[in-house]
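First, one chain by itself: the form predicted alone, in structure tokens.
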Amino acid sequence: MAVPAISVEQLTRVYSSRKGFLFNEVTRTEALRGVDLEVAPGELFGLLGPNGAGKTTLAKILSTLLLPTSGRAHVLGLDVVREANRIRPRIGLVLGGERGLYYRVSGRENLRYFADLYGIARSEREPRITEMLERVGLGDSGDRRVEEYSRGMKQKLHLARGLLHAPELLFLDEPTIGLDPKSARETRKFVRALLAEGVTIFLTTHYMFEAEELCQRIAVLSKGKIVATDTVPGLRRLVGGDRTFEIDGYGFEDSELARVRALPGVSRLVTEEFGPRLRITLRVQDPQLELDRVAQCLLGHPELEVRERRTALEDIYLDLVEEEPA
């Protein structure tokens, strides 16, 4: 049986902090409770939360950035906490944003400074350097200045940067955050490949859509725990189902949510007010549920708007993170 890339087990992570007019009164945040988590090797792992959710402190204390308050996680058989000099030459990692780059030398000044802290020889560093510039579409700019270069070339070596050593396993924290579509779609892009490579990505996002796009298995992370981890298939079921009913309309009374909540297959209902109007969703279990019943359900509203989509990962983080107990 293969070791996992990433075993987690009741991880925890509580920041302390003073304030006060003598700085004598502690709070304690948990910013992670108990996480467990595992990840198999080559697998590309998708880790969702809202902002404050703790998804960046789990990937800093997997990447030995950081370390837990109580808990073990391991990453490719290692130790974070005993064995981290040993892990980081295998991993690599990449953060969203502009940090963490030197603006005044070139990109390609860059990437030998970072070389030199991988340990990668000398005859190997300058052709891996041209290879890993290409690969990320910077060949042609890679002699210019970092401060030069647009934001999604800055990601682009971000990416560089973090595969310079062919890590084994690559952490991805928000990488398309603040990207424009073309920079974004041409990051996932890239990431698909690494996949293809055998690579084992651990992405932490919290764009659905690119989760759903690129992610083999999903975990939802909130208030600093794992709420449900599956497939976006087994996500859906776990929630209710594939089918999403939407109906859009004004005025609707309580007798009527309650007949459309009681409809054969209906698992959830939620409301939402969009000025004067109103809109109620469904997730339904029962494929043979039809619009036409739950219009009939909602009789007297001329101005009624009912509609069928499939139930997106959108929909899914939210009724997980919503059920989630304070």
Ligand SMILES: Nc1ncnc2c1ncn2[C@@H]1O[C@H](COP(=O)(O)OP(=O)(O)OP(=O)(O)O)[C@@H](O)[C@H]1O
Given for the second form:
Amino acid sequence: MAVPAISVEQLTRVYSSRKGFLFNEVTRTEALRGVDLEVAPGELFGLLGPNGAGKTTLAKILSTLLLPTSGRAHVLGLDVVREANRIRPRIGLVLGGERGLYYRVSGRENLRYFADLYGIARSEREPRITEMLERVGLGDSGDRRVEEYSRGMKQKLHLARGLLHAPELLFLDEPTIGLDPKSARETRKFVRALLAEGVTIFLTTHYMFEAEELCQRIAVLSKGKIVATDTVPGLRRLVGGDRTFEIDGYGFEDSELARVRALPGVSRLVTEEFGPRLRITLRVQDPQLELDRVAQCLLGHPELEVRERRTALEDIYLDLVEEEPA
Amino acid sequence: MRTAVRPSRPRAFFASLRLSLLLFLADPQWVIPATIAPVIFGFAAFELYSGSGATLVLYAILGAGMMSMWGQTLYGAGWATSQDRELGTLEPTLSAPTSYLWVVFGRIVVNAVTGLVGGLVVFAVVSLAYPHPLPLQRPFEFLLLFAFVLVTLASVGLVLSAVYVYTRYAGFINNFGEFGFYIITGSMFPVVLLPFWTSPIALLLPPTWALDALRYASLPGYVGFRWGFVGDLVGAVATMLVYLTIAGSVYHRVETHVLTVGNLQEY
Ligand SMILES: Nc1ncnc2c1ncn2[C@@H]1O[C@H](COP(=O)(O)OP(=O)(O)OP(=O)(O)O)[C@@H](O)[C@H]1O
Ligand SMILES: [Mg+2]
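I would like to compare: after the form predicted alone, may I see the structure of the form predicted together with the named molecule?
Below is the whole assembly, all chains and molecules, this chain first.
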């Protein structure tokens, strides 16, 4: 079997930060609490998780910008701690957002600087920069100062920089954050094109449709632990059903809800209140079969409004993140 | 889309040189430390020494030029790294395959050269203001030694810069280091006039030696360290080698430290 592009075993990371003038109060944050995962070469792997789950921390450890506290991580078969120097020329890192650029000089000048730090052959440097600027959609603005760029343009420049040295493995940390829908779509298209060229991609995102559209496999990280890793259909099975019912009504008794919950084909029943109205959301395997049985349990409510839909990645995500053990 | 990637230290050095120069030119406010401040220093020194003869005036000019160079070196070594942290450019720079040491080195050279321009400005201004010709001996040696002082400054700058990479709280060095350094290395007053305890400290700094050599070479009748011009040169090279060795080994540890602590993007 080929060497995995990324393999992580029991990885932990603790941040200690000091507070106060005399540096006496130390707070420890366990950002990663034993992460295991493996990404195959050529795969587009997505990492989802709420704010503060540890996604950026994991991406930084894998891209050699942060050392793990314990555990092991290998990237392209190389140890992230001991062989960082051999990993760096072969990977690219794109951190979302506007920071990380020299804004007093042009986009092209930013790229020149990094091309030289990576040691891209002199004869290839200018054509390569022009090519990347065009590919990310900055063909016309490469010679403008970065301070004149919009947020989206800066993000595109980040992408161009991350790809300048043609990395085999690319880390994208929220690459479409703050982009308008059109730019975000272009970026996703670009990511797919890179995948077709054989680049392995490790993507973190908060956009479920983005993950669903792009990723072959998804891991959900919650409070520093991976709570599930699978394909989207696999995750659907994991949370108990392809289909989701939303049932709106008034005055449900606890006993009624308990009966619904106890039905064999039903899982993950949650309730939400909308003023006097109550919404029950539940996952089912076979909607035909279950709807009748659910209706049987709620006979006293003729006003029921029932909707059925496909279980979205967002539902799965919320299930997984909420279920997470303390 | 394979691209030949061959990280090289000279390329990183020149890339940093080029970028620092562009950033410097893009921000005209640095005209102040590079030219206006040295002119003010120069006049102040001139006022103090103008009654005491041409040699002391020249002495004062050297001091003012040195202050200008050292101020700029500190900027290149330290402040630019804090700036990197603030801009968020420290992370991508450190994730590149070449050591950050070479980036800092490039910056220091650019900044020290702009400082040198400051020194030349001081010289020009005071020569014009002073009614007598200044007794500058052997201008060629003078320039050569001046460049040498620059290199010794850069070696100190490299070590200091490691502190800036190490922690974001390094700003105090700018405040303390700048003036302390002027005095200890004898930029302002001859080292031999300073309290006895400062001279061992002064001798730990390569620019002290180089500066004394520069004065031997350029000031008529100058009496500095008793080991004289050649002794100064040997001392400067020796201390500088120590600094470069420290920089080389410290950098590796500093990089490990920042990757452990994770303070690359705090600001
Ligand atoms: N430099 C740091 N020092 C101290 N704590 C940190 C540092 N960086 C991150 N943390 C903490 O580590 C945890 C994980 O942060 P991380 O940035 O990895 O989360 P994330 O999943 O990327 O979140 P987001 O979705 O908001 O980007 C958080 O609790 C955060 O406060
Ligand atoms: Mg993040």
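For the two forms, the rigid core is made up of the largest set of C-alpha atoms that agree within 1.5 Å on superposition. What you see is a predicted model; the values in this text were computed from it and never measured. Numbering follows the first chain given and starts at 1.
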- Task: Classify Ala312 as shifted (yes) or not shifted (no) between the two forms, where shifted means its C-alpha moves by 2 Å or more with the rigid core superposed.
- Result: no
- Message: Quick check: Pro287 between the two forms - does its CA shift reach 2 Å or more after fitting the rigid core?
- Response: yes
